[in-house]
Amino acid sequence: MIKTIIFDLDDTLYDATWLTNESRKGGLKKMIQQGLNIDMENASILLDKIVNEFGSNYHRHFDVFLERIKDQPNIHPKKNFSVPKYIAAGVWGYHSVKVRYLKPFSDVIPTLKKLKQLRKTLAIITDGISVKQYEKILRMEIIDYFDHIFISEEVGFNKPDTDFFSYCLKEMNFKSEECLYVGDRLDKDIKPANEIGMTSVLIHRGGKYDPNLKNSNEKTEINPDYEIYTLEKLIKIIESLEN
C-alpha cells in the first residue's frame, strides 16, 4: 500500500524554468532602464553563459555580468559607472518578477487536497539552498500540505545520491515500497527512486530537463514506473496500485 507521496520541487510543483528565465530578464530590464547601454538580446546571451559557467545557485551572477561589460565603450552614458547601482537594479527587477509570478502549477493544490483526503503522508525532497527553497514553498502557500520537507543543504546529501532518499525514508519511518516519488528529471529523480525500490512517476512539465525536449541531456535508458502530464493522474495511479 502506498502510504506517502514524495515530490520534487522545481519544475514539478511550479514552473522553475520559466520563472528563472523571466526573473533574470526582469533584472536585466531594470538595469537597462537605469541607464545601462546594452541591448536585451546580447545581455541575455551573456547572462546565460555566466549562469552555465558558475551554476544556477551562484548568488553573484549580476556582479560577474557587470564586471565583464563595464569596460565596453559607451556601456554607460556617464563617466561614473556605479556597479552597486546596477546590481541593486538587477536584484530589484529579478525579485519583482519572482514575487509576482511564483505560483504552483494549477493542478498542484487540488491534487494535494485530494491526497490529504486519502490520508497520505506528503513530503518534498529537493536540492538547493535551504532559505531559497523554503521561500518558494512559503510564498506558494503550500507548506501546510506537507508533513516533511527535506532540502539537500540541511540534510547533507544531494540528488541523485540514494543515501539522500534512504535518509528521508528513515526519518519518515517508511519502507521504500510504501512510497511513491514524483519528479521531472530522469537522472536525479527517477533513477535514485528506482534504485531504492520506490514507485517512480515522471511528470512532464516542459522544463529544461524534460526528456521530451529535443535538447534534453537526460538518459533515456532510465525508465519510470509511470509517466504523467498532469498531477491529477496520481490519484488514478494510487487507486490502481491499491486495488
The other form holds:
There are 2 protein chains.
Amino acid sequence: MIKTIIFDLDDTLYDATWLTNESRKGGLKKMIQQGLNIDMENASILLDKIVNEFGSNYHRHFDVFLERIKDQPNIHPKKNFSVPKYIAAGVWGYHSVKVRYLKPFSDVIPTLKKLKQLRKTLAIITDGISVKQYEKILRMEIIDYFDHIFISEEVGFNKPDTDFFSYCLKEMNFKSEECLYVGDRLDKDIKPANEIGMTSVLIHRGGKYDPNLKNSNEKTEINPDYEIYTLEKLIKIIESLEN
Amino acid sequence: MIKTIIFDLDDTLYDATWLTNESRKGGLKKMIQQGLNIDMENASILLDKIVNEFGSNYHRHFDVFLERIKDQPNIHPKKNFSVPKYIAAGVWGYHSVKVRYLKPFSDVIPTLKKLKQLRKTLAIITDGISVKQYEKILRMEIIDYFDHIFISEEVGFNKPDTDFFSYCLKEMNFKSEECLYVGDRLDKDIKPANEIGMTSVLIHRGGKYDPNLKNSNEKTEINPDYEIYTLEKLIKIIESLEN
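Complement to the form predicted alone: the form predicted together with another copy of the chain:
What follows is the whole complex; the chain from before opens it.
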C-alpha cells in the first residue's frame, strides 16, 4: 500500500524553467529601460551563455553580463556609466518577476488536498540551497501540506545518490515499497526512485529536463513506472495500486 | 547663487530607520507564524542586539538570531527543527515589508519637481553598497530627477571625508558656494558640507541619527546653516539666498 507521496520541487510543483527565463528577461528589460543600449535578443543570448558557463546557482550573472558588454561602443548613452546602477536595475527586474509569478502549477493544491483526504503522508525531496528552496515553498504557501521536507544542502546528500533517498525513508520511518515518488527528471528523480524500489512517476511539465525535449536514446534507458502530464492522475494511479 | 542641490539618501529622502525596523519585525513575524515559539518583544530585543554587534550591513542577522535561540527549551514545537526554514521565513517577511513600504517621504517628489522647474542641478551623495543604494533609488522611481549620483562604494570615499565632497564637486563642475547640501546627520552630512563651504541644511526626520533624539552637547558642536522639518522649506531657503 502506498502510504507516502514524495515530490520533487523545481519543474514538478512549479514552473521553474519558465520562471527563471522570465525573471532573467525581467532583469534585462529593466536594464534596457534604464538606458542600456542592447536589444533583448542579443542580451538574452549573452546572458544564457553566462548562465551556462557559471551555473544557474551563481548569483552574479548580471555582474558578468555587464563586465562583458561595458566596453562596446554606444552601449550606454550618457557619459557617466554606472555598472552598479545597471546591476541594481537587473536585480530589481529579476526579483519583481520572480516574486510575482512564483506560483504552484494549478494542479498542485487540488492534488495535495485530495492526498491529505486520503490520509497520505506528503514529502518533498529536492536538490538546492536550503534557504532558497524553503523560501519558494513558503512563498507558494504549500508548506503546511508537507509532513517532511528534505533539501540536499541541509541533509548532506545530492540526487541521484540513493543514500539521499535511504536517509529520507529512515527519517520518515517508511519502507520504499510504501512510497510513490514524482519528479520531472529521468536521471535525478526516476533513476534513484527505481533503484531504491519506490513506485516512480515521471511528470511531463515541459521544463528544461523534460525527456520529451531530448532524444529518444536517453529516454529509453531509465523507465518510470508511470508517466503523467497532470498531477491529478496521481489519485487514479494510487487507487489502481490499492485495488 | 545656488546652482545645485545635493541630497543624502537614507533618512533624508525616505524613512530608512522606520523601514528597517518594520522589515526586521516583518521577518520575525513570519518566523513566529511558521512555529518559532518566541514573543515579538524578546525577539526584537535579541535581533537589535545582533544588529548592533554585527553592524547593519551584515546580511546574516537572522542566521545569528536562530543560532542563539535554537537550543532554548520549547523554542519550536515540532521534532524536525529546520534552521533554513526559519531563515527563509525571516528573509521572506523582511523583503516583503521592504519592497512594499519603500517609498520616498511625501515631500520628496513635489520638492524635486519644483527644483527642476527652477533649473537646479540635483544630486545624491550617500554612503553605502552601490547596488543596494541604486536599487532603492530605482524602486522609489526618483532616479530620473537626479543629474548625478555618488555612492561611497562606487566612488571610493566615505562620509564625512571632505575628499568625497571635493571629488563630487569636480565631477559636477561646480564650486562649493554654488551647492546646497541636505542631510539628516550632523557628523556625516553637515560637518563635511560646512568644512568644504557648501550651504548646509539639516533635515529632522526622526530617524536614528536625528540630533533631536540625542543630548544637546553633541548637537551644538556642529551647526548647520539651516534646520528644516520638511523638504518643502528648501524652496524658501533658496529663494531667500537668491534675493
